[in-house]
Each structure stands twice: as structure tokens, then as C-alpha cells.
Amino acid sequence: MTAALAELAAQLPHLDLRTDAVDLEHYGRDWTRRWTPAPLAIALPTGIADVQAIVRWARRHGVGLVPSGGRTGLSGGAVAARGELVVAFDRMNRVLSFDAVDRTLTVEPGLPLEALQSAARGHGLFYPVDFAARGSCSIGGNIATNAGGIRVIRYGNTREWIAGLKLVDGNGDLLDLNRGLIKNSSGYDLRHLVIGAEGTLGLVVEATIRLTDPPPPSNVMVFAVPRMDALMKVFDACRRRLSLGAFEFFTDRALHHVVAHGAQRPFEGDSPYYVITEFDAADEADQATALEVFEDCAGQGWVDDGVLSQSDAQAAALWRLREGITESLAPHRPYKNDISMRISVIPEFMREMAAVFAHEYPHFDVVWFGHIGDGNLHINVLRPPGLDDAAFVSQCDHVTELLGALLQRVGGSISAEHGIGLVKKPHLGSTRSAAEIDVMRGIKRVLDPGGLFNQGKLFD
């Protein structure tokens, strides 16, 4: 491909086009680090007509294309194994133009999630889609998984704040979906099969983004549950009573772990499970109603123990309880499973995951949490001293299996906000029918007939 590559090269002279082992290994992976990078080389363009002349290129030469943002993706999405073309968005990271009247922001993929916010904010604005790797990950991958993260309770998914998007296609046409509008009811909206598509229909390049007011002034509460079956009632009480932004929980694993890596322990006792809150407290009696609450939960024996944050520190440190867990886990590099289902039995579904993992785990070290207020568990079996990387994959992939059979039960879905990628590719099946993937397969030859995008990600 030497000579394909001086082609390109001499096509977009001003391209970035690297091919060190440095930038190579840097670029071909994400956060999942159970593949070895193999790209032929990472392009960074810097603008659309760039991306274009990268995929006619590509499709010339039949070369896989990588789209890369922040690569902190716990699927294997972003990952290039196979000689592909990474092309990462790092210089297409800029706030295009923002619209008062609109309130839209229009930015390029590029651009990292926390600037967005901050952008936002700027303009008397909010961007609700938040989670714990905010400041590394990008728009365009948060559209690529349909990113949730803490306040999906109140605010929904990425989804629901894309107002229009302009995609590469795979013959290199510059397609613009939406155009920013609120009702268009003019045959397929498009811009929805892109998000959540895994970078496997075409490269975003441009995305036209919702704002909307500042939330009110809030209060966290973290409480200390003694049952698994306590947890939905608490999640109803302060449901019925609170004005809810965020409803979170994790076990006392993921505390131990947290608090080794430098969090404050919330209470001197121990509990099984925990809960966070994050509510609406504009005044006094929105918190003598919270108080009220946490009183009326531990009268019913739901709740131990309960803490109140009393300023933005102390709200920061309890957040970080649970936004820090992800972090506290990478060195033990833990097998990762996102899966979703309805609300209503998630109690039903913990009991017999609790007793596969009892049986198939006896040995391991398995940390729960999540956002349980959207029906969003994360589950991360942590590796045993010993035991080496193959074994310990293949051991978690069978409890996947098992794992993926409940959810097909109870109607859920393998993969919550990481997206399928390679990780999950063997367990689509659980989720999705053989007509439903069928009919992906046939989106995908119409968008991209060359098989350029992602190959073999999501499914073969």
C-alpha cells in the first residue's frame, strides 16, 4: 500500500499523514485494549472536503476507513486491526456557528464533549448529555454509540439533542440530514440511522447541536441500601417526590474500589448497595422535602444511612463516588458488560444474574452499578491473580452468554450506550433478530457499497 498511500498523500498535500509506530499503536485502539493495533495509517483531515477525498480514495484502493475521536470506547469500535485507514477528527474539533434563535450550536466531530458544555454555558445554555469522560470524548463518537451517561432520566440520549448532521457516504457524497429542522416529515429521517450506528454507515463531519435552559440550582443525596430489593423502592419514593436529574447506584465493590483509588468514604458503616441522586432544590422546601424522603424510606427499612450535601464540594466528592468507579477499575483492566431493560424488572433480572455469577464468578471480583433510573446496568468482572488474559476472556464470554439469553427473556438489550463493536459482535443475536440485522446489513451496501466503514464491527 506504499505506493496507494504516496497517492493520497500527494492528492491532500497539506494532510496529516502518519505512519509511526508511536502514533500507529496510539490510534488503532480504544479503552478495550483486547486487540493489537494494526492500521496502514492515520489521516487527519481538517476539513469535509478532506474526508471526501479520503473516501474515494479509499474506495479506489478497497482500503478500510476508522473513524477515531477520543477512542474511549469500551466496545472495540474505534479499533484498527486489520490495515485499515484511521482517520481521526482531531483537527475537526471546532464550534462552528451558534444560533440564538435556534439555540443550535453546530460543531465538528472533533470537538470534545466537555467543550460543548462549556461552549454552551457560554451562551446562557445547557447541554445535558454528561458523563465521567467528558474532558477526552468526542460529539462524533457520542453520536456513533448514542452516548447517555448520568442524566438520561431527565434529558434522554444524545439522540434526542441532534438536530441535523452532515455525513460522508461511501462514495465520498456529502449528505446533510435534517437540516437543523424541529418537524420534517418528509420520508426517512436518516440522521437517525447514523446515530447509534457505530461509524459503519459513513463519517460524520458536521453536527448540528440542541440546547436548552440551565437546569435549577441541585442537591445530591447519597444513601446506603441493605437489599437488592430496596433499591426500586427507593428509586419510586424519590421519584413520586423529588424532581429527579439523575438516579444512580453501585455496589460496595465498586466503593472499595473507589475509595482505594482516592474517593472519601459517604458513611463509617458498610452496606451492600448505594444510591446517588441528583435533584432539583431551588429552595428550602425542596430540601426539607428530600429530608422528608431519605425519613420515610429508613421508617420503611430501604435505607441505612443517608447524607445530604451541604455545598458544590461536597456534591463534586459524592459524584465522584460514582463517576470515579470507571477509573478505579482500568488498571485491572475488567471484562465490561452494558446492558439495559425495562425498569420495572430490573429487581427481578439482578436476583438471577446475582445467582449465574455466584455460580459461573465463585473466584472473581464482579463490581455492579449504573444508571439505574433509565434501566442501565454496568457490570465489570475483574480479573483473578493468575488467571491469563485468554482464559479469563473466554470464561467471561460464556457468562455473556448466559448473561445475553436473560436479556433476550426479559427484553432487554446487550449493549446499553458502549455500542456493539468487536466486543459484542458474537452477542447481537440476543438482542437483535435475523431479520432486524438483515435489514442492517442491507442499509449499510446502500450507504456505503464498498464495505469502507468500520468493517467488521457491530457485524460481519
Given for the second form:
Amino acid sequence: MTAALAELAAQLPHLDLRTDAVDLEHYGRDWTRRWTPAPLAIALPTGIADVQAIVRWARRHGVGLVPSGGRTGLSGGAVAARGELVVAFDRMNRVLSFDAVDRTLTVEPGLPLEALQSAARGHGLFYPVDFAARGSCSIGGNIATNAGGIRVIRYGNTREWIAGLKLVDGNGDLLDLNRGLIKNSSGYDLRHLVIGAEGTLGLVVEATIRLTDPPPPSNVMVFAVPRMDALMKVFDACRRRLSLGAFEFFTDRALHHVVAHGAQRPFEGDSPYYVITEFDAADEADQATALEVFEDCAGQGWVDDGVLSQSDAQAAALWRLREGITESLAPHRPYKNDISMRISVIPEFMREMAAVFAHEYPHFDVVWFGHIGDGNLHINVLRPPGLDDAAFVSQCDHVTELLGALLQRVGGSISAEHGIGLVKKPHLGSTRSAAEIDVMRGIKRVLDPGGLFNQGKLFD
Ligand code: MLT
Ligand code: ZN
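Could you drop in the structure for the form predicted together with D-malate? We only have the form predicted on its own so far.
Complete assembly follows, chain above in first position.
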């Protein structure tokens, strides 16, 4: 143990401080698997005072800090590869309080998303942000990336649900941001600056989460869509007549992988595109409307086939077709794009993107899917066997530059919900101007004068 670590251990004798190789490896990486973990040590604080002491210690010794939740991130935001102290919130994972009148839960950052959802249900309420990593990701990580997921179309991103935050800044001071207020017109809303900052502005040590009414009963439909240009037409037809909770798409390549991974095929025949939509279905009239939407779309030639869930189990099986994609692709160590644009430009953008991919990736398996109803497309490029890491990433980075130029033209974003982290850092300039990035740097200097938090992530 270094002298600096020995000092921290002496100062906080109860602190779980780990330096064994297994923990360094485990806590030093996220789902990107691109960087070799090399943290100095792992600290697992049990309360706010510990976190403040850790930050003051880090400032004295110039040690970088990497906040760590479930490490399910896809952009390298939780990677510790340059001698940082990982501050892992595994032991700060409690629900602290519930307020029935405010309809809020106050929680620690290490609480898994699924535990937050079930705590809300336990009080007869609902926390609506949801995605496949719900069992492993933590609310602290969700706040860091302003996580979105599958129900943004109705409920928005994590940001909409954060009523207050407590943050330990780079001086070790505790900032109590917004304190659960619904209305607060008293200057800069620093809470929203912290949400989506990818852990670069301080350590979130507590969050007050807004809850809502449980949703009405719902149903799930999957459509086979024969042409790319029909996808948004189907979206429009669905949202005109149904109350949508989700609208997602995936391609035949995605279906191929997710079925190989154990999901059930929805139809006999093949189709190049599929959409899955969830909508309120309180009674038979709603079901009948859904069938009419299907028939109208079929009549227009926008869909070839469809399936409407008849039970919760069937709805879950249909969702697996979409939610299982990331896991089914993981063994191929894909290069991921996570882009967004206004939904009005999607048809034109997808056409142009398809042309770029046909030219740049003629022999690669390129898998498209995502939250098309929010204007968020995921592209996963699978690593061909035999191609070495560096050559693969450099080829994909080149294509990301081309994508960045297309996005710049339509005013889109190089990261919709995964964050910039390390993976997209070279491409930040395609979405943010130099002046904007300078403002971000200035904000970081104020909140983190020692440059401790998540060094080298987002920008240098
Ligand atoms: C998803 O929506 O499934 C993930 O955010 C996309 C991905 O793994 O690339
Ligand atoms: Zn996603």
C-alpha cells in the first residue's frame, strides 16, 4: 500500500479499502471491455462523511477519483485505467426515506434501478425509467448518463424524475441541490448540470426521486416492416390512435442474434425490419383499435405481419426480442454507436447512414436497433473473428467520424443515452461546438478545481 493510501486507511479505519488484484480488475472496468483496468485501489464508503473525507484526501494527494455503480456503462465512463481511486457505492445502496405526500423516495446512489422500481411499487407508485440493465445498474450511474431506455417516449429520461441531489464537490463540500422542490426559480439549477455530467463534476451521494401513478394495463405488438421508409409511417399511425408507452425497432440481423440467444421468433417469415410497441389497453375497445391500426398499416403496405400479446407472459416474450439484443451481441464485443436526432429527420438520415455503411462496412455484421420513437438509433458493429482490436476500433472510429458529419448536418447527437466517456471523446466535437466545450471545461474547473473526478472522460 502506498503512503497516501495508508494515510487514508488510518484516517478512516472503518473504510473498506481494497487493493487485491481481483477487486482492481472487477471495479476498474465497465461493459466496454476495451481498457485494461489499473486503479490504485477501491474504496467502498458507507456514508456522506466518508465520501467527503475521501475527496479531501484525494485533493491533498492529487489522486483521481472514479465513481462506480453497476459499471454497466457502454462508453467507458466507469473505467479506472490510470491509477485512480475507485469510489464504489455498493455499500451506499439504501432507500433512506419515502414521502407519501411529495411522492418521493430519497435513496443512496448505489441502489440498483430494479430495487428503486420495486420500492416505488411497494408504496403503490411507479418509477418509470426502465431498460434491460435494470438489475445491475445503479441510480447513481443512471443520473451520471441521464439514462433513457425503453419508455422515454412517455416518461422522458432520468432527468425528469430527479427532484433533488446531494453532491460532494471537488473541495469535499456537500451541495444540496434543489431539495425536492417542484418549483424553484432561484438561480442556476445545478442539479441539472450534474445529471448527465458523467461523474465529472463531483460525487452524487443522495438523490430524491419523484414517483408517479402506476400505468394502466398495457399490451405489446410486434410488426414486421418490409421497408425502411415505412418505419416512421407505422410510428405515426400508432401514435395517432394509441396511447404509446414505448416504440422501438430492430432489424433482421438483431432478430437473428437474439433468437440464436434463446428468444422466440415472432413470425414464420422473415422481414428486414421489426417494430415493437407497448400501448395502454384497458379494455376490449383498445385491443380493437390496435387491430385496426395493424390493418390500416397492412393496407398501406407498411407492415407484412403482426402479433398482439395475449398475456403478460407473451408480452414479456415479445419484449425479450428487443431487450435481449445487447446481451446477445456482447460475445462479439461490438463497437457501439448511440446516436440521436429529431424524429422528423430519421427517414432521410437512415437512408444516408445505410449508404455510408454499405460503402464502409461491406463485410461486417452491422446491427441496427433502438428507441426510434425518441429519435435514438443504436448501431452495433460486430467484430469479425480474426480482426485485431486496434484495427477494428480504428475502422469503426473512422465511420463514426462520417456519422458525426451526417449528424452535424441534421443537428443530431453522437450520444443519445450512453454518454461520451472515453469511447466517444474523440467525437464530442461533432455534437458540441468548441465554445460549448470551453464552457463545460470552465464549469468543471469551478466544481472540481483539483481535476479529480473522472479525469480524461468526456473531454481532456
Ligand atoms: C439498448 O437500448 O438496448 C442499449 O442501450 C443499446 C446497446 O447496447 O448498444
Ligand atoms: Zn438504448
